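To begin, one chain is listed below as structure tokens, in the form predicted alone.
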Amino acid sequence: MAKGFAQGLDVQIVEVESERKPIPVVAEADVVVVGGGPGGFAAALRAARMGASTILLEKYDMPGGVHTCGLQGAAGPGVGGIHTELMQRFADEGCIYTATQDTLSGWAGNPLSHYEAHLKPGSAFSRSSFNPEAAGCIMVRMLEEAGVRAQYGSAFVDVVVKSHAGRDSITEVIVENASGRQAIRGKVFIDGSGTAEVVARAGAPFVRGGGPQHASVAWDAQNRPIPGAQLWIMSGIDFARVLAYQTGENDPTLAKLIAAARGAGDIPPELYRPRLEGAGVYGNAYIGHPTLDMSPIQGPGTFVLWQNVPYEWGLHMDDDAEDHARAKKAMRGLIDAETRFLKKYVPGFEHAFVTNVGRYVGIRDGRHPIGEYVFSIEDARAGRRFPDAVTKPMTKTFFWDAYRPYTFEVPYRCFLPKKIDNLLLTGASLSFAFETIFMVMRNFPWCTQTGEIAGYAAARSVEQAIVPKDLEWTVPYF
């Protein structure tokens, strides 16, 4: 017997008879990219821009995924490439808001701070982010200036794979739109789902989500995966207010408030769970919501605000249907639980509204594909040398380990999963192990450059007509 996600009612399993309908190929294309995320996105313009017919598809409405649909929008320096050129365009079109202690006072070291609460009260800081809204805009109007083919509200469904002296390959994806379903085929196919869909359908070998983080702790020898989270955004916050009642009440993370609100049955149990402790890969990261989460985004008085899925229930969202059920419904209920709480609670809240809530859940940690190379800790830790490095050294902070940085390169092989000789992997779905993906290997600039990188990968391997196996990688991109 199996749990209904519905309705929550035990089930009988059955096998449900259905006719065999033909799946028609619609389209063909040099290079196939599968998800619009700052990933696929880049791998789609890049391929495109060398000269390689190309086709994005994407399940939403726009490209970017978690910094668009997701509502993170986090804006910062370029480091090369596509990236430079995607935050030049923002800046350019008035679509970046940056905070600064002159402009919002009282927010470092700020407990309710998402990214600088770790700051000394008071010393300077600027947080710039990026409307997603108009960025994903900016986002389609490139890819279209770049000749690339996207098809939005299409969601990947399964891939067909085809064996040639031994060597498997991709021939089509196979998509679900309003024409049902539908086959685009191609000659490389680039994985940037984020959760290495492409490679689960193909049938490469993969390690599940999760690991080790908590083990430690007594009560959690399970490999939980890192928890997701969906974002919110809120307008009309008076910030100064805030301050004011956090310091002329000796309150600085609403504690007394949110006792109050916990005692009158305002606030559920799964809001505002204090950190779980331990000594595993991630710390404390992640894993509880103690207070208000949030970070300044577009204007003056608008934040967005992050809500995770409780760490408990170990969800596997991207690959557990009733999971990602319960999470999708879960979270939608803590922001409504949590803006109440804010409006009738929180001081400077009171003429707060709800402006937009992320598209979906994000993943935080899902599947691990395993390629013909998978970075480990200890690679980054030795600073290892690889002769088909895509990029010089870089230093990346690893924020477990004391924010202690490492220097090291990334080998084009983690780019290559095992099985399949035509699919490229990008961004938080490469070949790397458990402990180094989340860390620093999975946010907006490092994925945008393994896109760019596997689109020139990509259109290589179209201009030699070789799969991106066969590809001679001698040279660093970046």
Ligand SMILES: Cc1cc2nc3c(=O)[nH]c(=O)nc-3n(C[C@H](O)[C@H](O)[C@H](O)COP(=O)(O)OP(=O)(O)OC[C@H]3O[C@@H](n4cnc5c(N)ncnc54)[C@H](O)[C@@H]3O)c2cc1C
Second form
Amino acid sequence: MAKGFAQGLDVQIVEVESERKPIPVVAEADVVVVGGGPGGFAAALRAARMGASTILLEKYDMPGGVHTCGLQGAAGPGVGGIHTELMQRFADEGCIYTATQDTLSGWAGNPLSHYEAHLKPGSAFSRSSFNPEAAGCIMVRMLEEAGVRAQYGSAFVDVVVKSHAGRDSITEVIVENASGRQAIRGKVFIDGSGTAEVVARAGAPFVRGGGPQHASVAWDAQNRPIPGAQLWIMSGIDFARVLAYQTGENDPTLAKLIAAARGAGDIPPELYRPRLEGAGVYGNAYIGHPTLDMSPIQGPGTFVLWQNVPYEWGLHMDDDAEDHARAKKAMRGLIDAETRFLKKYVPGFEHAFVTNVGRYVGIRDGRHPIGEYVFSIEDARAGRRFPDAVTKPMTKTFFWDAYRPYTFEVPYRCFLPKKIDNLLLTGASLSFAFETIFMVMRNFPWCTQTGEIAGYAAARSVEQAIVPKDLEWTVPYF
Ligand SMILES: Cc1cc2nc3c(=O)[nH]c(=O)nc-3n(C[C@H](O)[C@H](O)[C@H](O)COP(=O)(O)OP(=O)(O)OC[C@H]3O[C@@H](n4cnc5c(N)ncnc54)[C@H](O)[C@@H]3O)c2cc1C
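Please supply the corresponding structure for the form predicted in complex with this ligand (the preceding block corresponds to the form predicted alone).
Then the entire complex follows, led off by the chain already shown.
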């Protein structure tokens, strides 16, 4: 029986038979990409540039996913391919802002700083970010230049799967948009939803967020996924005044102000919580935000702030409507409460104002597909090499193992979900175990790289008139 969104009311859930209506096939392409985050964007761009007719379906108004609609505009050095091109275009069009010790003195080593808190106080730093809205405009243009038919405002809802000679393939995806329900036909499909939504609708196997995906991982009985978060932007912040308060009153984490506001009933208990200790799939690895948490963006006086979904709620925002609605409502409330606290209590925020709230609550731990290969932390630790490696050996530090560096390869099979032959995975929806995904193998540069690889694999499959599962992969792409 379906779970409803009765919101605490004791109601009987009944089911209705929906009238089956024919759905018009309104478009057809070689490659159909669902979701325009860093993965889907790069996949569509690469496939179209290789000559494949390409459609991108995106439910919001621009590509970029968490990094545009979600306001996570952290910019870094290019890692190659489309990622480097993106960083260059953002820089050329003046939408990258860089803060240094000269423009933001007192930031390095400051406990309020999301990224630079670990530095020695007063040390040199350079933090670059792109303006998410401007970046989204550039990404829209890049897709147009490449001939991608991007359909914004179209939410993917279902697939049509057909079997032939014992092998399953998707023939159409179904979207809902201003015209109602429409079908889009394709030869190869790419799941760029960030939460493996196409995998789920196609009946391919996956593990729910918070669950075990690999034999080496014990399952937490509470099935608690790592919480998502919503970002928002405030302008008009006088950071020099904040710093003067922190040092003058010996209150580096604003603990005194937070305690005063808590005592006065001005902040709810979910705000400024300590780290989760012990229980939960991620144990004490969960990034709690016990204090203000922010990063400079767009220019002096403007910062992006974070608000995490309360971890004790264990919400599954990707596949549970009630959880999703609860997170949206709670996040709005917490952003509102934090803003009022900052303006009322923290010197330097008196004239600050909210300029932007992310269009969605980012999901950190959605579905993890089971692909033809599930990349686990053991593969990284063992420095495993693969005949179908998609990149040359790469070195990354693993949060899960106290930031130890490992050098390893990733097989093409991680891009191939089980069961469906003509579907490719990308971005945060790759077949990776969660200990490797979290904080490492789903960052913006890597998701852009894996999108490019998926786009390349799709276009090569179309050229050879085969399905991606039959594509022979022998040479690393990056
Ligand atoms: C809160 C948060 C903070 C993060 N911080 C950082 C950071 O500081 N640095 C870093 O490098 N990485 C960070 N990450 C990780 C990184 O942002 C993601 O892993 C990455 O964006 C995943 O890329 P993606 O393309 O797979 O998915 P997403 O970026 O999630 O994009 C998915 C896209 O698909 C669309 N979509 C989803 N469902 C549908 C549907 N049904 N129909 C149509 N369109 C759909 C969405 O609208 C979205 O545009 C963060 C992630 C979160 C959630």
